[in-house]
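Single chain ahead, by itself, as structure tokens, in the form predicted alone.
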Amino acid sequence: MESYTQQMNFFGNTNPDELLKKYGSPLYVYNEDILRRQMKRVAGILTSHRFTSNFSIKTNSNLTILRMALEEGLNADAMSPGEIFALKKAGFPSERIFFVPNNVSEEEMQYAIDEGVILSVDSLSQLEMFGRLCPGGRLSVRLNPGVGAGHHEKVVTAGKKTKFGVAAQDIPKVLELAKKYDLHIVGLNQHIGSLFMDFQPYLDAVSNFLHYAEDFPELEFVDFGGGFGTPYHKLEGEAEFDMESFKVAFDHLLTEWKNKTGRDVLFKMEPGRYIVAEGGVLLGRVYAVKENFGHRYVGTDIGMNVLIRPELYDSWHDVEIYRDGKPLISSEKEVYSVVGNICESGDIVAKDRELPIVKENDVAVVLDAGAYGFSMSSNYNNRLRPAEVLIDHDGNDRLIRRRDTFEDLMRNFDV
């Protein structure tokens, strides 16, 4: 019997223990074949519609990764004047950026403005304010549709209790507004929310979207959003997202309101996490494995810093347990919490997991942390971010992020 990751090949020539050696504990590893396999199929999700599919780079900055999307024909969201900079950094031009912040001020308006990439406001006042700025210019609006879709609370980013979006209610005072600057609406977006493996909800949410669409005459675009899931509980078997039926199901949709309007827009996604959860795993060395009145733990070096969704978002990730460079695969198991480093009570990568029988010195293998992983790490407790390693398409290992140092710490200080 085989790991998961054995049977993907994740690990190419190497192994865990060997990558662990080479650039040091924790490491996020990414393969590079289910990179591009995910990018191509969000690539295709339309053929017969003018459509792209854009790169959230909130789920993964690594300009590497970057590069990859951009050669798979993927355009690229941006959420702040840093994401646009490193988009450009990684060779995306203006026009393949897609800027929509929330709540920013003149001046983050006005890079996106100079930088000659379009982008979205979500409020009214900031519909003022790229009026003021930028009175005559081209722009896209997101709405709240008062629906919203996801795992948890605060990854709903529509609906009637979230802060995105301009109310549909509100579409007259858009119109007054655009009226009032002259300026030109070519653009219609929204987000539901993330993580849903039904795709029945977002369908019927774009189906609503459509419906607003045809209050602006000028629209060039309509972006969905997306949020698809990724399959977090492998391991027990939960089955992937069904792509290809969502792919037969939204092109019926929009073929009929393509038919209905005779409008020819360009039809945007963003697929989030779908494209790089499932590429990305997270290494740590297992240090101390411990029994306090009667919970077992594996003490091991993934603190939240590191990776954290499950304290964020109460988020589950699949562990496996590698033991001198080969998973463990066993029928004797015991019940552990896998636990971090870090001085928190909320430090649990993993919850009361059945595991082989785990000793110190292990590798924890925590899979599906390609996407929010490294991009919302941080140096809590003055920890150091780890370095990122690929595994490219000949199986062979390459850092493309360096491990943080001591120094890194000191950066930014006049010391």
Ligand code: LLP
Given for the second form:
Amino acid sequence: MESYTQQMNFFGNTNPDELLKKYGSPLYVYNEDILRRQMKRVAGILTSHRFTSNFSIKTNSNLTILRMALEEGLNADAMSPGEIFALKKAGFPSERIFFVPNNVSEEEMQYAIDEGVILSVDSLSQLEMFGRLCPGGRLSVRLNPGVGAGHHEKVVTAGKKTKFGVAAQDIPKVLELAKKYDLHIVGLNQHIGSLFMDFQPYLDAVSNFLHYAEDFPELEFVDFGGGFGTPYHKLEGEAEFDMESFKVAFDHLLTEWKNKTGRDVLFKMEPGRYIVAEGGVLLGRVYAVKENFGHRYVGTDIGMNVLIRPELYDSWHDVEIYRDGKPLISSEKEVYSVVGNICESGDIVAKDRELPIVKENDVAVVLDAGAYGFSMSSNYNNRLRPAEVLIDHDGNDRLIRRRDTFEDLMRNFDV
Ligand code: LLP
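Switch from the form predicted alone to the form predicted together with the ligand and print that structure.
Once more the chain from above appears, this time first in line as the rest of the complex follows.
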């Protein structure tokens, strides 16, 4: 029997043990073939309409991965000037970047304007700010249609209880302000939330959104946002997002709208997780195994500073155990919590999991860590953020970001 990572040949010509010896532990490892497969899938979602897929760089801002996205024909969306900066460094031209910020300062907005990057505003205040900075300018408006979706309340980004977007009922005020500053609203965008496996709510949101589009005569594009899910419970057989059926239904809906309204706009999407989650795993070394008051713990260096999703959203990540370079597959199992090395009792990456009998020096492989993994990591407890390594198409490993050093922790103090 093979493990999931073995089936995928995730580690190419090497294995988790060798990788940790070579690059240090913990370690993010990406597989180029899986990343490119997903990039190709999103690039080709719509073939019979004008369409672009943005890569949402908040999921993963490693320069090598950004360059891959560029090569695969993706555009990108950024949430902050720092993300625009990284995209430009990776080689994205301004016209392939869409800035979708929230509550930015004048300086930050001006940065995007100066870089020639089109942006969306997500409140009347920010619309007015844009009008003052760039009268006569072109922009997009992020609408909040009043309904959202997502895997946890913290990732629902539309609906009556979130800070995002201009409430759809304020469209008349948007049009008034646009007139006041002679602005051209050339785009409308939304993002209802993150991680759905059933695409019907997304399609409902798309068709609802298209009604609003009819109020904007100068529209050049409509951006429906991201949120496409990843099967995080794959070891229990969870199926992947059904992209083929989604494509058919999505295409049909857009064709109907175009036929009905006679409008021809560029359609955009902003998937993030779907592109990079499965192409990344997080490796950590087991340094302690213990039983406390009847609970078994696997003590690793995968702290919440390295992967915070389980602590922040109770997110599930499957875990495999490797020993001496090979996956440990045994019918004899115990229930363990896999924990990190951070000074918090909530520092639990995987709670109460059935795993083969774990020993010190084994390697824990946390699956589906390519999205919102490294990008949300921190130096809490003055821990070093890990290195990132790519397994390329030929199965060879290559460092794509070095690990932090102690000097990095001190860098901003030499003032
Ligand atoms: N576009 C916008 C405007 C967004 O706010 C987001 C995510 C995306 C696109 C990409 O969404 P995706 O396709 O990756 O679901 N840290 C959380 C997710 C936060 C999502 C924030 N916005 C997590 O780890 O689950």
